[in-house]
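Below, in structure tokens: the form predicted on its own, a single chain.
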Amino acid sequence: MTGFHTAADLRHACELKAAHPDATLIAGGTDVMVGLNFGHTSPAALLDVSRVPELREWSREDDTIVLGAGVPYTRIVDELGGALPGLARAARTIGSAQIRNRATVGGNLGTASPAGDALPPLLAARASIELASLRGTRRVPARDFFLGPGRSVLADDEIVAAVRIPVAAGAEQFAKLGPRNAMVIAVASVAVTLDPPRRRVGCAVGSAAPTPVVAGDAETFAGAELDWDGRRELPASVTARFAELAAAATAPIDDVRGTAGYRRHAVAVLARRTLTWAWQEYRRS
């Protein structure tokens, strides 16, 4: 590593990133420092954005939460559980309390790991990502952000500045499978959102493909089959088909945490559960 740079504000961060495009950003450090300590990564330089005030705040614009990329998960749980219940549920499963005090959504997006717990809720909610550089700011739909394991559309001179997430219009659920509930990399995870005004369902899967994936066929099927007006109980045939379609959207691999077949089965189980929980919540509301 040849340098360490500290940004005072977002403009300064963009200037430093333009001058050092090979620098790795660090804020909470919960991913970067693990890689450094174990010798898994050797960044050319580090760019510390933990003191950038624009990244550490959130605001509401009409029916959208603009979440700074550096807002830690603890604050998402404490301050945004009502507006963004799906993301807050995922945040509760991330690491320990100490990790949640440091880790950020921006970190999950920057590493672009298919196992990032915050990512399926962003895709299911149809969030968009704000990318900042000296060239300006652009927005990318979260569903178009990921290109492969550890790869995204983020350019060398860009910084993840914020995430724009629609305020929940209905029930949102998240579930992941691992040896325990927290402090674990997910074997598989599923996020489901209900949008009753639009008669629309969101469904995204993590840790079961090279990137977090949207289960588009499952979304279309559920949106057409749910009894939005009568709120009748979900037929078993609907949850079973939804689970099949969610699992079909994945492309898992065998690794030390599970086989491809096990992951596909896990996605089906989690999809059925999260849709059922979300629908039950909607019926009670």
Ligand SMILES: Cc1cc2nc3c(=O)[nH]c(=O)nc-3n(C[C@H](O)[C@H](O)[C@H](O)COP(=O)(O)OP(=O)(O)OC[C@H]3O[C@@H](n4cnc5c(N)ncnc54)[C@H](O)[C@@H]3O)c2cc1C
The other form holds:
Amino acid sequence: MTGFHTAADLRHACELKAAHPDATLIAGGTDVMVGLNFGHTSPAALLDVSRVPELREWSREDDTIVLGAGVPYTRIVDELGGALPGLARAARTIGSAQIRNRATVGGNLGTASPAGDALPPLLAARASIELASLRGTRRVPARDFFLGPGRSVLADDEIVAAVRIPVAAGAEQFAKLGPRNAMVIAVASVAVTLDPPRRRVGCAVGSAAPTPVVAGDAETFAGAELDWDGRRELPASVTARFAELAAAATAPIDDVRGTAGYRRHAVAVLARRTLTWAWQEYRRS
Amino acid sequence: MRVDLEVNGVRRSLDGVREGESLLHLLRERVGLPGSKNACEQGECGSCTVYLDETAVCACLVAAGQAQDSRVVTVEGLADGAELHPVQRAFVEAGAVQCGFCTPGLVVTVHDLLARTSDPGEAEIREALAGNLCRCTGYEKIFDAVRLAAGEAR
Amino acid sequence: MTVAPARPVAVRDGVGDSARRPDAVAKVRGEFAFSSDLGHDRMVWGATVRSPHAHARVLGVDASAALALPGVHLVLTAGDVPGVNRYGLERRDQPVLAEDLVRYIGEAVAVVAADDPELARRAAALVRVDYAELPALTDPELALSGGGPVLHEDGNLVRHLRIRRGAMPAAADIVVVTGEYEVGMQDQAFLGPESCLAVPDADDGVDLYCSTQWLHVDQDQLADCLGLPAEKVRLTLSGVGGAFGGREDLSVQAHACLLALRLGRPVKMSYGREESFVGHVHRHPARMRYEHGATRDGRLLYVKADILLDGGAYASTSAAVTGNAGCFAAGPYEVPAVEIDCRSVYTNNPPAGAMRGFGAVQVCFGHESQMDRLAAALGMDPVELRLRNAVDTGSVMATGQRVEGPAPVAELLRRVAGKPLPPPPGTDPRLLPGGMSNSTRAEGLLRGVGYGLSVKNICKSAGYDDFGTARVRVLARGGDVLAEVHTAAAEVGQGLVTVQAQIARTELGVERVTILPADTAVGDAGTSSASRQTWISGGAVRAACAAVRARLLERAAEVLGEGAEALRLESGQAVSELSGRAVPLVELLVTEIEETAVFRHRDTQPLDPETGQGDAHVAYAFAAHRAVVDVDPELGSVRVVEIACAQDVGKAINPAAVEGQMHGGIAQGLGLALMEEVKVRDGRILNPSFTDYLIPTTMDMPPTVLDILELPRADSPYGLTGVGEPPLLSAPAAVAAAIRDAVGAALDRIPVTPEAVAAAAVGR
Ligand SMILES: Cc1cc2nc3c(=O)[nH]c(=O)nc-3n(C[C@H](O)[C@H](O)[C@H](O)COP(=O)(O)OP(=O)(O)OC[C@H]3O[C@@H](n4cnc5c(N)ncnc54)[C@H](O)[C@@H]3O)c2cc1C
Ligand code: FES
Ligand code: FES
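With the form predicted on its own already on screen, would you show the form predicted together with the named molecule?
In what comes next, the whole complex appears, and the chain from above leads the way.
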């Protein structure tokens, strides 16, 4: 490695990235440094964005939270539990206190792992991602961001500046499954959002396909079947079908952390539970 | 490259730092503070926990260059001279130390927890310490130490 | 001389007190020097070149690219080993650096020295080794059946222990249960990485500062490898970050010494976590077939067991582990007839060796699973079945050895079974299965309770000459009496230093005790394993103190003009029981007193090679566990709610330290039950990191309920029994039993994965 560049602000970060397209961005470092310490990766240079002020802030624009890509999870948990309960719940399941103090949504997007726990909530909530470069800023729906494991639409000269997430219009849930009761990479995860004004459900699944995926059929089904006005209890047939459709949206693999069959099963169970919990919350509200 | 930072109140300028080097390596091998431990170097064990500008982090996951101009406090910086910090004293008194490899990181993590919450409940303690692995103690006496230190602080 | 009336004050922090660790303050301050913290001017760093193949011929090594890097000093291969290029605890079968053959992925082929660790690692990656791959033998069954390549001269069988006792009963009215069980490969996962500093000295010798469990056995092997007399290979123990068996074999030691001696410069080596997974041996994975026969009223009639241990590429301690697994395959039960075959084989998997519990853990999962299965077949309560068959003092074990000393097996079980059960699950999802994953609101949660009983030998067995050495010195310093204790016994975290000091205080009535660093300047202490060190090195310290005391009393007798028999040491004085007069020790110590003592436990015999019968063990230790779990049957997640453990420790020299051993052992047992497995495919470790090799966190380890019995033994110092291993032994069996109890289905393999639990729950 031959360089270490520190960006002072977003503009500077974009300039540096344009000048060093092969430099690896580093924010919380919780993915980047693991690769470096183990000698598994050897990037040409590091570009530190951990102190870029624009990335470290969040703000509210009408019904949207504009979340700087570099806001660590601890702050999301502490500050955004009301506006973005799904993301905040997911953030709380990530790593440990020390990890959450550093790690960021921008890094989770940059790593683009199917197991990124912040990602299903973004997909479920139909967030969009703001990408900045010297060429300007563009917005990409989170649902279109991922191309494959570790791959996204992010260009060499671009930086994730922010994520624009609709303020929760209703209950949101997130649950994951892992072989340990803390500090685990998800074997499967599910995020569900309810949007009663639009009569819309969001549902996305992690760790069960090459990328986090939207369970579109499950969303459509639930959106139509839920008794938004009467708020009656969910019939078991609805949750069961929803679970089935969520599982059908996945394309899991066997690996050292779990078999494909188990992942699919887990997605169904988690989808059923998260929808049930969200619905209970909605009924109480 | 060169990194300037403050460690335990002392300003340091370190030359010849590798670009991909971790803050942990810098502290242990260049500053001469091996108190922060290196059990995994992948963020899983917490044995390297230090304060970086008042935030508890895994030093193994901070690139040394990211600590430029920052203030770092390590386990070596918690005692007041010969006087142990109450958290340190509680670890000694509760018998929370066996091999001690996890201890520096745990001391910093508990210090941080108690700075934020004076009277943590059981689930809260467990959650806060979930990023600090200990292979010897089964954690039970570490929880005792947390409660002891919390009681003393009140 | 001051002769005064005695002040009868018991010494503080003596035997039986929860004395604090002398090293705790340095440890909480971050000032305690672990082997990975050592440094030296002019020091260079070593790194290891390892085989990527499970089985291959080494055709050649080309180090030119590595040596071309500025700052790289040296690359050594097998030809550079000056002595015998072999090491090993039981058989010297493992090359320090591979010669023409590599037998596992990760085997050391060359070592590199460079200016800094990163450079050394890069240089190691540049060393080109040409291999011709050979077919790899990674299935232990195949190795046993004689299929596949022969990996060592004497064949692939490391050891076969046959135990035959009693006549198998005729088949009338016998309840028979059979089962096949498997235990995965567990890693010691000590937190302190393998590391050391080797410093060459002017007389062509080397001073090695390292983490180990046994300085003298390291010295022995190193001297042979380096072609040096033992006195030129001096070892000093540095801070050890946990061991659990994983530091019995050499790792960095020989490599660092080789480099240091060749370069004439201090060399430091330190593994990262990934390398650590191939840098030490693991717990033997086991496959076990069992058959138990019992009467209708639940009396065991016979046990048949066929056990296969995968020893991996080199022997390490496989033969002794095989011995233990065989000896304890039937558990702590009275069984009139046994037929046990326990075998270990060589394969091209990573070598297996010592880990806390040493063979007894694997079979405990087997025999306890069988007891539960038998209880179910009999329609009997599993506790009752165990009580009915538990050994007691005077019972005969599978090897024909009569149990001497306390054997409160039934009592231990009654105690854990009698504890109140924990309250039902609450609503905080953090304390439900899944923990931080937020995966349940207690939907369909099942609670289960399971039991485990276990037995293991304490100290070394089967005729091994097991001893410890201690040197104790008392001197007057600054108006005070100071005792110095010097042994080569390895403090690995267990608290041996505390216990040694406590013994010296009690024996000498002196408060100030210093434990000198362990090194090879004093005689052999034996290994810090087999739960033996408090007994053996503690015994040696006690014996050395007794010799010192005798000399002090002689001096006191002279001063007081009374016979030494009536004198005792107390609170820094020699006191006469007759006259009540006393003399301060300081005044007796114008010249210091030093004594060295060697302590041995009683002899043991090897097992008969045909029948496996014999008095092979010094002592048995027992433990009982009760685990309570909550299971999410759909997802298969488990949260252990509580573990109760009862153990007889003979005498708790340091009650707090005993508790610490119990907590830690339980945690490691829980880990083996639920999550810890080194996954190996085609000889390759798939999860060499703490991201994928999971050990219990604070969210996984439940509160424990401990019950410590102190039934003194007649044949050990203070009546103590080793405490380190028993709390682990039956913890995995109890946790697995509790999960079975919850889901009502068989689970025959540990670790029990969520996936297996979910599958079992569906199939129930
Ligand atoms: C012990 C441990 C536990 C973990 N547990 C979890 C977990 O439970 N769930 C989970 O999802 N993850 C987990 N992770 C992974 C990691 O913490 C997350 O992926 C985190 O979100 C990464 O954020 P970061 O800021 O640290 O990223 P970095 O490591 O700084 O960067 C990660 C990637 O993103 C790129 N990047 C960073 N910032 C930007 C940006 N603004 N624009 C474009 N690209 C960018 C980097 O170039 C790099 O490729 C864990 C990691 C560790 C070490
Ligand atoms: S060494 Fe940093 S978390 Fe383990
Ligand atoms: S005391 Fe050894 S790892 Fe915690």
